[in-house]
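To begin, one chain is listed below as structure tokens, in the form predicted on its own.
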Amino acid sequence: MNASAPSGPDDELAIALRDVEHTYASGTRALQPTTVDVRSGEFVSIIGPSGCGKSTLMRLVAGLEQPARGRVSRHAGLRIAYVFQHPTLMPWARVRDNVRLPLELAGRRRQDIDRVVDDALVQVGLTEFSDAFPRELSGGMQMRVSIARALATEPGLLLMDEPFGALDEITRERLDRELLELASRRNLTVLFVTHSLHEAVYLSTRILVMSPRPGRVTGELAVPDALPRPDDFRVSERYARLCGRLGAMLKAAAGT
């Protein structure tokens, strides 16, 4: 199955994968021919069993891997930021210095860096912790620092590979809500990997379902409710029905 975004002008495409395949040097075939479109402003989640190629797909979009076959296209001038499953912060550096790192590496002026870092910390609610060290923060707060560092690069596309998977459920739900508000406020395009069908339905405008390795997209589910969504969406009948449909699609993709 090809995963296409809702119809619209081609210049609205943020990324386009065309018949992309990937095999690692070890000989492991990670992806079968896969075609995916993501349009600007979409929040697209990818869900599937462990090892199905979700992270490989993300790395191809980011340009960290090159496909064995097929083509990956990105909108001209698109800035991409990547948030990994673990915060990967410098433990010896304060929050502010962790957030400013990519800007310093890019050679931005100090005056600009200070302004952008301040704004990013405001966006994730960490202004009062700007001088703290990572070890002084909870897991959820460390992930906020990682998100602030990504936002500081002023991306158009945010790639997030199971960023909340290691957090407790209460923290995870709070960060889900904050992420939706951020994405809406900054008009971000988001490609999000998760193992949680409940998280995928709450966050996404569209969900792609992948089969076991070698992975391919076997189905997609649209969630048309406007973003950001209220907390009571999680207890609505519509949410329950969508979760049920997605669960059935996952079982079908896994052949169970």
Given for the second form:
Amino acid sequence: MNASAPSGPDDELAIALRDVEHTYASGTRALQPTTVDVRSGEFVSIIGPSGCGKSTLMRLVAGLEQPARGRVSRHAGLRIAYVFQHPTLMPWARVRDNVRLPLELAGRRRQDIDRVVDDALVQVGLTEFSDAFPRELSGGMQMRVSIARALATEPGLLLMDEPFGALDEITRERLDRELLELASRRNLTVLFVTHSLHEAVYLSTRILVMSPRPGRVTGELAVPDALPRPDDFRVSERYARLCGRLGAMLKAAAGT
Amino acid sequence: MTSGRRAVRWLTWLAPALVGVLFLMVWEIWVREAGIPPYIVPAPSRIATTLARDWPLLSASLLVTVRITLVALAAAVVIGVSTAFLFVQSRAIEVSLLPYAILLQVTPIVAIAPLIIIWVDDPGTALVICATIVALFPMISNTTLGLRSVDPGLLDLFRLYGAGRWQMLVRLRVPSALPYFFAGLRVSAGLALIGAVVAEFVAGTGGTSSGLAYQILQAGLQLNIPRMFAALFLIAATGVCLFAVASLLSWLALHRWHESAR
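Alt. form predicted in complex with the partner chain, vs. the form predicted on its own above:
Now the full complex is given, and it begins with the chain already shown.
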């Protein structure tokens, strides 16, 4: 029941969670039976109040936790990359060596690694800083390194757990825009956790709303507008309407 | 701003130096004016001339003490780090052995030294063993703590990307432990010297190789107080040098990335 069978029930599905429940060793019930599908090419956001089990859900998807009940299936050979809330860089290693890490752990060939890492650093605009140490960079730049490290693995599914939550509003908006561009350019499949309904509507093709702890998915909102979205999408009436709808869904979820 | 910082840096050297010079001057004048005989308290100038005159004797002893200290420190590092690696491999090993490491730490070396000196034929080896025991514990406890103090996020990251036990150890735990290891090294360097001197005091015999503690004992018996002070000065200077070298190593290893070595 904690099977992570390398075969998805559908070719299109990157991951499928079926009636997954989770209780931590401390006895805290984190998730009620929850079913979530993510199809290839989707940008799915999960939104909900603090402590609603969003991070637990991500950890289950990544295989860092095993479900107490239910099934997590991943598409055969699916490569998962994880961008945590904090940059989570090795402070003793230069930017380049941080990005190399997952490839070296996977035992990839050296020439391969050099090429892929260079490309990933170009994607996030950090080529000039490849020899810097993490503490020499700003918070936003550290987050970019973390994203480059995830991109370098050429993931079939990119998990992002409130990646920009600790950044200032201006940096956050810029990184949101860059992420959206990257996602459409590289046709990424993303599962994204956030507190911000504005961020969720701007980035996602689909949004899942979760109730407070123990969490479960109480609603779903599709945002069919094509990626990448134009800059004026964020000031459009349609965007405001979608945010309003999502806000109402969140309020309803908190009431149950 | 930078000139202000530079001034502060100068002050951190200058102020203690000034206090030292002032202290020596007061000492010198007090001894001269009060007419205190050198076999009670010698003047700093007298200690300096004794140091120069007795240099052949004292430098030989200094070399012996330094050698014992360095060998003991090296042994403490090797044994301490290996023990720490063993401890983090399994809780069972740590739980069974840690009480004995603590026992070794809390038992005064003065109390164990006579036994070791009786059991071990070569006095030099006996002194090294005593000094190693004194210097060992900070290496064990600090390195163990360091190997365990890994950022849980990085631990998740390594697990996610399929790192094996060995890769976790070499690429994650060892670098995480470095700041703790060097903090321990600074303490252990001083303790190794203390262990070497104390053990020689207990041994009391110079044998073929007599260290600075032996010189202090002998000078005390002969009421050669200036030589006692000269030997004492050399021990203190050795301790300061050890601390400085340990700090330098720490700085070289950490200053690029760790906050403590900024």
